[in-house]
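So this first bit is one chain, no partners, the form predicted on its own, shown in structure tokens.
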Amino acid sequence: MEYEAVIGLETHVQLNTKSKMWCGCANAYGAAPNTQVCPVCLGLPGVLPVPNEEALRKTTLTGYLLNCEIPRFAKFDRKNYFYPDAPKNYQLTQYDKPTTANGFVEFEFQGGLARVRITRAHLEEDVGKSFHFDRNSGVDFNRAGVPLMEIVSEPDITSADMAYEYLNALKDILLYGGVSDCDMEKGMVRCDVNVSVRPVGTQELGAKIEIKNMNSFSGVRRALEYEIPRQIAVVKAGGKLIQSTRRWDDTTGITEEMRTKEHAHDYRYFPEPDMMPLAPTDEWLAEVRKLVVELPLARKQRFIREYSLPAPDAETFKNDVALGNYFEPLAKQSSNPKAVANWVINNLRAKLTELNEREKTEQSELGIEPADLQLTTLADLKFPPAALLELVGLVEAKTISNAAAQQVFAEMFATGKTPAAIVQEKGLAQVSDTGAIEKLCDEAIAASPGPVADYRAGKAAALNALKGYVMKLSKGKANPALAGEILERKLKG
């Protein structure tokens, strides 16, 4: 009998909010350990949390960016549980009547598109962190209280490939939305896996098993490929899984079981009783309607269909939002996009990368921290956008080669100069010129007797090397293509 999984992610997000949700602590990483607390967040006896405004209307955003329907009634519970990192003993979160419901994702997956579908984005707040030493443990509570969204999925996900390319492409949505930095070193995306396998071909669901905290992506695609197999493993040996809780150990590459898992009643969820409920209006949901933004996916496509771009192209606009937004207007004025945008992508973002790690070198041996360090953008460019285009006109219109286009960029890059100026400053505008360009066909021919042979015998490539003498002759000014064409007419004729 084959077997096949059944996965459903829960993916855990830090919202990028000024302060915490309850209270007016910072929401900043790095502070000094329990420096950005106060009673409301440490959960002291007698306060009263206040929710926060942009918290929610960054939930509500999420919810439109993921299809979500949004209700007119939403409230916020406590669900109880006793971990020392939680200082209320309860965590204040969203249970039966979610701020956003019923939505979904779709991403490129096997070369089509896959869709995920979203259960809920609700709002609650994270907890603090442990740390465990040689002899006490201590817990810091500067991030408790910090606004956190729980996206969950339905159990659409059937492989450990299509969890990673989902939780790539949310992970998109939510850079493109500006709802959270998603920077998962300062674990701002924390994601727990639901996996149960069931014979192929039916519908009823397996014993769920729970694989807790994942902090990376590859975590979880490396989890989930090591316990499908162990839960297939199981069943087929005639064994009975247990609905439970498991732990990954990223060093060895297994998972560890931790609990039998807890149900929704263990928990005693219950309204929170120092909270109105959440009924958002007309004006307050067009509000946040507005912030609405192109997905990454639509984004890819609009610019493979309007710009007629190859994929890879467009999968570079889409993942570099900057670049690719100092493309489209030089794109929407060029006849050739495509050549726009070989320039934007070989030439300007290969040369900011070698600018930048340059700079990153020389600044880390100043001393100078990572968080610190001053890079080059597109904003400091020294040349208007205007420029490139005005280059690619000029190779377009064969008044420079493709290599005298490419020192006049190196010139542009360093010093701002017009390319037109340039060109004018070094002579390298191309000579067309078909009775100079003859002459210099006639010395190639005279001076290569060996691949004058050689063509005439039939080996087409001969006629590169003929090409090239014609280019060096001309110290590379030729037109090429004009070289060769007149080559070809000498030696046929």
Contents of the next structure:
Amino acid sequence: MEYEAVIGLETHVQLNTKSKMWCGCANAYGAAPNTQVCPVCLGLPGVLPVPNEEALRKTTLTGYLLNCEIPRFAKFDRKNYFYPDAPKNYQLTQYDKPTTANGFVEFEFQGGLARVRITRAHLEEDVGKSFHFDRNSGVDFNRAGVPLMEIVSEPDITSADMAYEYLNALKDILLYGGVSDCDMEKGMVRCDVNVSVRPVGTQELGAKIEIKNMNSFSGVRRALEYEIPRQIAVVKAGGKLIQSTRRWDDTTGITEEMRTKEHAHDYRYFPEPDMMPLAPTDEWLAEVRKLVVELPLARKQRFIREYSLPAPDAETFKNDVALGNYFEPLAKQSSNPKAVANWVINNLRAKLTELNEREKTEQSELGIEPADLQLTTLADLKFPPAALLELVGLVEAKTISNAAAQQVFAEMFATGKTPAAIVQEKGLAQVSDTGAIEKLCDEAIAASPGPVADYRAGKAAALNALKGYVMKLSKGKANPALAGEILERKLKG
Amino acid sequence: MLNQLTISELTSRLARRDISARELTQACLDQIARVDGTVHAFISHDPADALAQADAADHELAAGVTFAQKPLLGIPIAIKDVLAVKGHPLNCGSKILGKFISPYDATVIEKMKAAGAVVFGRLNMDEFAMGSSTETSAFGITRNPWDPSRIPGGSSGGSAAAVAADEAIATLGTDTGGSIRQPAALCGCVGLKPTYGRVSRYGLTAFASSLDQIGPFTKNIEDAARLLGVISGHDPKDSTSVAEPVPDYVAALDGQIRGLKLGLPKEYLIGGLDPEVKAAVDAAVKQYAALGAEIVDISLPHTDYAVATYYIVATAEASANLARFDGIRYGQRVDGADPIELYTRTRGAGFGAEVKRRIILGTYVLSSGYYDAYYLRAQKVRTLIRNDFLNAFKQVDAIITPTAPTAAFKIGEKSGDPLQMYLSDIFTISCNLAGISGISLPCGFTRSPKLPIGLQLLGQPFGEATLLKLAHAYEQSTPWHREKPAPIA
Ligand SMILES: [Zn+2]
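Please give the other form, namely the form predicted in complex with its partner chain, since only the form predicted on its own has been shown so far.
All chains and molecules follow, beginning with the one already shown.
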């Protein structure tokens, strides 16, 4: 019998609000332990939570971006459990009335489009972080009360690779919406996986097994690559799987059972009495709607459609939003958006990367911390975007050769001078004067008996060597097409 | 003696500079020294700190600050041990908080300080406000100033006893199911429970979040109006506080009650009601009629379910609210080999029997499989109870009832029987479930021993002004509020 996997993901994402969920403490990573705390996020006697409107806005925006419904009634509930990192020994979360529900994510997978339904994206609070020392333990509550959004998928995912692509698509959407910085290394995205297996063609779900403790998307993929065959092997051998929670060990690459259903927590959820239910108004929702941005996949598809870009270029602009934003207004003004894309991706991006690398080296030598590096961005280039358009136009009009254009670009990147000025200053205008090129061709033929003989013997490629010689003689200014024609005529004649 | 006077009397004397805030505060401290060995209303107080605040008030008076600017300038007001006062101990009548000192002020404390009050002392209470007699306190019992062999009521027993014994000019307490009104009745003072959302709960250590309100204990109605005006209002730190304008409660005390309708709920005239209490309340009803109010028979049909509903909702919320007392971040810790052992030891040693009983009850009613039958059902009944009141208020301006079924009972009389204890709140509990306003004021005494009897008026949501007007008219036409407890005089 063939088996298939049924996978659902619960993805926790820290929102990038300025302050925490219920108090005014900073929501910032990396401060000294217990320096970003107050009576509220420490759970002192008598404190009350006041919901952070920015967090509600970002969660609702996420709902829109994930094609969710936004119910007109939502509320927070208390999830009761004792743990040293939980300041109140209950976590505020949205149990049965989440801020958003019933959406979906679409993404490219295996050459087509995949769709994973979203059960809900709800808001809750993060907990502190435990540290274990030789003889004792400590808790850092800086993270306690940071707004945490949980995005729950339906079990629509069927493989480890699909889970990986889903997570990447989700992350792109969250970055586009500006709701989270999604920095995995800072623990801003965390993932739990529910996976079961069943015979292909059946509908009934197998025993749901939850896997915890993956700290990267590739960790999720590896855990599933381990867990799915493990489950299939158990049932194939006649064994029975039971609902349980397993822990992924990234070092050994295996999952281990933590607890079974009988030991599942009873969280005793009940509505948070310290807060009023949430009832977003039309006006408020309209304000949030204004924040909706184009989704990554839609952007990629539009770039392919509107600017006739090849998929890899569109993918580049999808992944590098700033680069895409730089490209798009230029593309709209150009008769050859593809050429503009080439310049932006192959030349501009390359030059900028090179410059940034140099800046990093120089500044770290000056002892500047990585976080404080001042790197040039697309916004602080020395030349205006229109100059790039002008440069492409010069090449299009055959005013300068491609080789000359490279020189012009290097110069404008370095100095900010206009392409026209650089062309004039360096005398880079392409020579299309037939008489001048004829002379150069004669020189080239005279100086290259080898290639001439080869060409005449039928090796057409030998013309390139001669063309190259002409270009060299012209210092790159000769119109290469014209040079080719003249050489051909002379050699055949 | 200055400590026997009311806020109204004192502010005019302070304004005339007849007396100083220091003299006044000293008078209260002297009274504490004289009687608190018997009454034990205070868990602790810091005379030096109180006098320093009084001196500051005297400086402001000298500098020309007026009572229009600071309506409580120089008035010593003591605080129930459940409210956070910066730099003061906060124990909630429990052992579990250990040597905890609050690093912040409750919003009501900020408001009282802004109004110039001398905020002092930690008043005894039932542990975490769970009780009706102040006997569950980890800091010993408080005695009723009218008869030291009897309880002062609870849970705000210390707040009521301190006012009755003139140890403070006024006090703050909290009311979750009657914890202001019942001790006010039993100690013969005025106690007001504001509408849910009228007063910010920020800084009130929660017992039952959806029921708790902070309110004043005072020697008369006018003082209650003054204090309520200071502590009321929307607070951005409490999202359940309501942005309803705060009226001038003192201005409402105009005696104009002719034509106001008072509802007499038939469900409240039950067996178990002490005959002397009944007689006093009947007489009060007659007095209201004589003052021109109209008495209307009404029904609150779901009254019978109030106690059961209350003990489900309140304990459920408490089971979560008290989870934070775990010995990890603050308070008393009894160490263990792992977190679970640390929790069980800390909480086992730190909480008293009544608190444990309610945590277990609350945990049970929220448990998987029981939630629908208990908690969810209780919430539905709660809505019915609220609707009873809202319907009644379509006919009447306020509802008149006894505050408690009996006068103060003997120390130890009910402490072994939780159910009997719970029933002593039978007239006060519905008000919290419905989220409406309520007040208790003196309406007579039992004959022998002479113990105060309380009259309860229940008002519309945010109907405190009408409630105070009604209470004031009655008070001004009766002598009860002028009586002082003989045993400690
Ligand atoms: Zn905080």
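Positions refer to the first chain, counted from 1. If you're wondering where the values come from, they're calculated on a predicted model, not measured in any experiment.
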- Single out the hinge among 224, 428, 122, 470, the place where one rigid part of the chain pivots against the other between the two forms. 428
